[in-house]
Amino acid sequence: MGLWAAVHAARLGIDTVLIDAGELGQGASGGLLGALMPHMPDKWNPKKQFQFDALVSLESEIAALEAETGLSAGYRRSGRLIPLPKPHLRTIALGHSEDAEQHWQAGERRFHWHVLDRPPVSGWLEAADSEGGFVHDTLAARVAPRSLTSVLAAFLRKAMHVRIMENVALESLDPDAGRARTSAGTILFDRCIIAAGHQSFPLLGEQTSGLAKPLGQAVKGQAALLKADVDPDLPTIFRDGLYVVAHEGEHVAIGSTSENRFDEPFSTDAQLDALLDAARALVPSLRDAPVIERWAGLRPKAIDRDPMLGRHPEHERLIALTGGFKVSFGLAHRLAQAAVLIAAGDEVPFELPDSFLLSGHIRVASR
């Protein structure tokens, strides 16, 4: 969210500088999985058609950005397969795919969840326990986190009123006074957005008065990288938590789990081996494929789970960037173009979701 938002930033001609405690891209931006996945199509509310907005417009803001670099993110509309069990899904997913016909649409593009008797294409997804078909969704997409995060951090490090630091860390922060201290020597600013992933949230619980609880928490989650000569136009396989992704390069990404308690942050362990002999049991190709990566990491959940966006409302310089666990890859880019103008004081072109608002979510740690 930090590196889009000084994208959008310099696009403006705004003098930003980007602070890192560590090297861009790092943290939870720099996992293995990069699933792009829409919400449910039914019950449609605004934040669903965020969402939506978000991942549509995701493909020409990445193809923008590869053509200024040079680089590639590893950007597909590979799609996603979802197994139906029980023949009761399926008229279930029947449902949900009147509710797609009616809401995934962008002017004259529409995005489709199919409902199959079988899996449109051999030898990708076993097929025989799935009872009431296959869903096939059309809106999903896939990103190589490393790549898109590589790709942002190219542009910036060329990118005309932008000052990277990194390896430098906060060691305070004084909003209203428009100061922060770093191990690097201190800056003055007009606006600063916070956007360091499950850091935020205690960096601005220092700057709110009666928090009851925490404004979020880290969420552990646990990868693999699998080395399979499988096309990279294959969709994403979803069931039951697990996620099966082709990238380019013969790779195949498995993830994730989600751990609220842990005793060690960046290690794994038994519970993604667990979810790699899942996967293997429903991808036949996968079955010998080795191991060449595994990965654990800390993503930021809020705590109304919803990203957490906007100005604080103690402090008018501060503005949250940060939260979306699950869902930021797909919603970054949108996120931080908002954080930014209202950084300027420019008007937000869309809608934001109330439950995206940091004052939503201070209510929440509040009671």
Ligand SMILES: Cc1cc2nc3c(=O)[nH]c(=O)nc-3n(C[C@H](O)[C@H](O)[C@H](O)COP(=O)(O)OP(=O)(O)OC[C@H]3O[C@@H](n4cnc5c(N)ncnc54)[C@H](O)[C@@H]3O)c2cc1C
Given for the second form:
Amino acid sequence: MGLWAAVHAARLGIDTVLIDAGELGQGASGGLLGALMPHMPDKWNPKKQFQFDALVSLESEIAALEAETGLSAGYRRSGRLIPLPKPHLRTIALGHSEDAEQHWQAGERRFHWHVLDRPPVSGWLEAADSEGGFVHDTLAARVAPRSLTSVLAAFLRKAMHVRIMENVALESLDPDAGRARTSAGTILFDRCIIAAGHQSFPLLGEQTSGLAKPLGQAVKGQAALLKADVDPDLPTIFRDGLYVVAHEGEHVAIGSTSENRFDEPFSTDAQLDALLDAARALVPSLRDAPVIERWAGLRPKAIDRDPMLGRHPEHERLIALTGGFKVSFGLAHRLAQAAVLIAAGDEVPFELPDSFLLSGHIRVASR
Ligand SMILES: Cc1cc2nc3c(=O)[nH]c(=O)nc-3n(C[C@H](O)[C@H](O)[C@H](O)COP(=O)(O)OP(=O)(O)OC[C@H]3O[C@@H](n4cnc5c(N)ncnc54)[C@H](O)[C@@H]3O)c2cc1C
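Shown: the form predicted alone; wanted: the form predicted in complex with this ligand:
Below, the chain from earlier opens the complete complex, with every other chain and molecule after it.
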């Protein structure tokens, strides 16, 4: 989120200091999966429209950065496959298919929620346990998280107007005076965007009066990377919270657990083994694929679950940009663009769902 914000600020020629307590891209965004999954196409609302527009526009945003840096972000609109274990789910899926025809339109481009008897490719998803058939969604995409953060970082390292300070932690803020105390000294600012992942919640909470609860929490996730000689164009498989994502370089990512309580934030355990077993049962070609990495990270989940964006109601100079929870990768570029425009006092040229606004999250945490 912060990297995208710095990209947008750089494009506007705004003098920017990007500080990171670690190295760029090593937080929750330094993971393995990078699934870009649309919301369901039914019950359409501003939040779904925002995500749809973001998922469509990400493709050209990434292409532009790739052209500027000469690096690949490992992006592909490879779609998604969802097995339907029961016949009645097929009826529901057919309804969603009509919803997608109506709502998944961007100019001339159309995206679909096909309902199929068989998977569109063989040897990838096991056909057993899918009495209702399969959904093949053509809007879903994926990106390689570490490749994307490397592209963003490479762009920023060359950008005029951007100064990067790594291994520098924000310690305290006096937003009204425009003063940030960091582990490397004091920084004076005109506007400050807090995009510190789950650590944004206490940082913003300290600046907020009347809170009865924290503004959000960290939700741990575990994932794994397998080495497998599969086509990187294969669609992402999704079933009951399990994702199987084919990437370039003979890599397949498996994820993710969702843990509200945990003792060790960055270690993996038997919960990941169970996911790996489930993935191997679903995808025969992964049965013997070796695990080359196990990884865990902390997602930022805002109190009202949606992303948390916007000017702080008590501090004009302070802007929140966090709470992407499980869908940050598909939204970050748009949320960050909005955050930078808000910081600059410019109009945001697209609608921001009310449920994203920091002020709304603060209301919920104040009850
Ligand atoms: C296992 C797993 C699988 C996931 N899969 C997907 C997926 O498939 N698709 C998807 O869209 N999302 C997925 N997510 C969620 C996604 O990774 C996160 O929502 C996203 O990375 C959050 O990005 P962020 O920029 O808000 O936070 P982060 O990437 O955590 O970045 C926050 C940055 O702030 C810095 N920071 C923190 N505190 C301070 C401080 N005091 N001073 C200075 N710097 C500070 C950190 O060092 C870090 O670099 C997954 C998450 C997990 C854990």
